[in-house]
Amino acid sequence: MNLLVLPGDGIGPEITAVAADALRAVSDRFRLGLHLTDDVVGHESLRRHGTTVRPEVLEAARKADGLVLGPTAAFEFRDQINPSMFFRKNLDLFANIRPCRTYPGLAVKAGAFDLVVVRENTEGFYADRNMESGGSEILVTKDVAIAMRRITRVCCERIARAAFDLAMRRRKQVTIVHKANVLKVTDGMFLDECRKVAKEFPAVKVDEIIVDAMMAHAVRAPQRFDVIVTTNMFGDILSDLTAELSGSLGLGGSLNAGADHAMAQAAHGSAPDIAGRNVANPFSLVLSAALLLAWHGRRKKLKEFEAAASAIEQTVEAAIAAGEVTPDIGGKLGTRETGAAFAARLRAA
């Protein structure tokens, strides 16, 4: 399996180094034959090449079996390409899969839970995913701005299908999160398509919750949920909430998947305020890398890749239980030290 690794900005290089070491360790243990190729995007690419993403990096991503993208400073790139958006759009990575679970030994306020947010990734209120050219945010006058939202049946149908397919591998429950009571046309379309797909999965229990109520339910009783499917912006917000409920946003793994390509990407941002301080939690990107291995294994029917993904997830649990973690989840190790201990655990198992 050939992987393209792009460290990104801020804490990106620090946590990407840990994820890469974990991938090498699990490759040795399970004889996966992983080959990692490094390149640059974001500020480092801008410094070297005058652009945040070069066309040849996209071609390399298309040829690779998977992509590992570290956090990038998207907010700062107003006049440049947003690398995260760029790969999601150009590789048609329509499904953003974000598992959230609690871990034994890690104190949480909402009780134990294990759920997945399945977020549509290519349209919605995000201005960079709405138009072939131009923006969907319009400054009408200096005091009036308008944002347009694109929702299409094809995108609603395929994200719903991704959610129901995932539910069949889990506890066979899907929660559809929407705002169709107010956004009657756009979220109405999303809800209609989810209901159509649901009819093809009679074994799956389905419920529907309005997004604002969902935030309250997620905080009050996250253990009632299994797979949650929703539109882009709602999913972005909800998955950050559930990741933090699990103990830290640094535990939020994330996979951007399409029909032919997938990208591992931490659920959080580049955190420039702690960059270079050796305190960032690397497990979000490590868990994202595990999701990428599992995706490849299912796609190619290679059980060793799925076993490797499970080993990474189990090793994260063991590391948390042993306190071999960063300060955000109660440990005393730095990013590098957490990564070294983690790779050693993977190899020793």
Ligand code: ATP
Contents of the next structure:
Amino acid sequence: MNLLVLPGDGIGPEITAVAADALRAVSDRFRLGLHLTDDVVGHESLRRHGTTVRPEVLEAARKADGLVLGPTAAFEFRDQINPSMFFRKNLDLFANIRPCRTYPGLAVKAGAFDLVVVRENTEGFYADRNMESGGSEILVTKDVAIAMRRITRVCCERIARAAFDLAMRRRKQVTIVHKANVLKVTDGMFLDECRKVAKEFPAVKVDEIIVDAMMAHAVRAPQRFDVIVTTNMFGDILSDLTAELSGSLGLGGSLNAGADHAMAQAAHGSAPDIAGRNVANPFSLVLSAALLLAWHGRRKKLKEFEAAASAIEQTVEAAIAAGEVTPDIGGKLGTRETGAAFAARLRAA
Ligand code: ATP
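Condition change, the form predicted on its own to the form predicted in complex with the named molecule:
Time for the whole complex; same chain goes first.
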């Protein structure tokens, strides 16, 4: 499997180094034959090449079997391409899969849970991916601004299908999160399409929750949820909440998946407040890398890739139980030391 590794900005290089080490360790142990190639996007690319993403990097991404993208400083790239959006859109990575679970030995406020937020990734309130050219925010006068939210049947249908397919491999429960009471046309369409797809999966139990109430339910009883499907921005916000409820945003792994490509990417941003301090939790990207291996294994019917993904998840669990973790989840180790202990544990098992 050829992987393109792009470290990104802020804490990106620190956590990407750990994820790459974990991939090498698991490749040796399970004889996966992973081949990692590095390139740059974001600030480093801007400094070296005058642009945040070069066309050659997209070409390399298309040819690779998967991407590992560190967080990028989207907010800082006002007149430059946002690399995260760029790959999601150009590779049509429409499903953002964000699993979230608690771990034995890590105290949490809301009790143990295990859920997945399935978030649409290619349209919605994200102004940078809705239009053929230009953004979907308009400055009408210097004091009046409008943001448009694009919702299409095809994108609703395919994200709903991704959620129900996933639910069939889990506890067979899907919660549709929406705001169709107010956004009657757009979220009405999303809800319609989810309900249509639900009819094809009679074994799956379905419920519908309005997004604002969902925040209360997620905090009150996250254990009642299995797969949650929602539109782009709602999913982004909700999955930060569920990651933090599981112990830390630094445990939030995610996979951006399409029909032919997939990209491992932490659920969080570039965390400039802690960048370069060797304190960032690398498990978000390590767990994202595991999702990428599992995706590849399922598609190509390669059991060793699925076994490698499980081994990474179990090793995260073991590292947390042993306290070999970063300060955000109560540990005393730095990012590098956490990574070294993790790779050693993975190789020793
Ligand atoms: P960006 O502008 O790139 O989105 P941000 O700081 O606004 O960055 P996040 O990067 O998502 O947003 O960070 C939110 C908070 O969570 C910050 O306080 C950050 O330090 C913390 N955080 C994010 N990722 C991690 C991590 N891997 N380990 C520890 N703390 C993290």
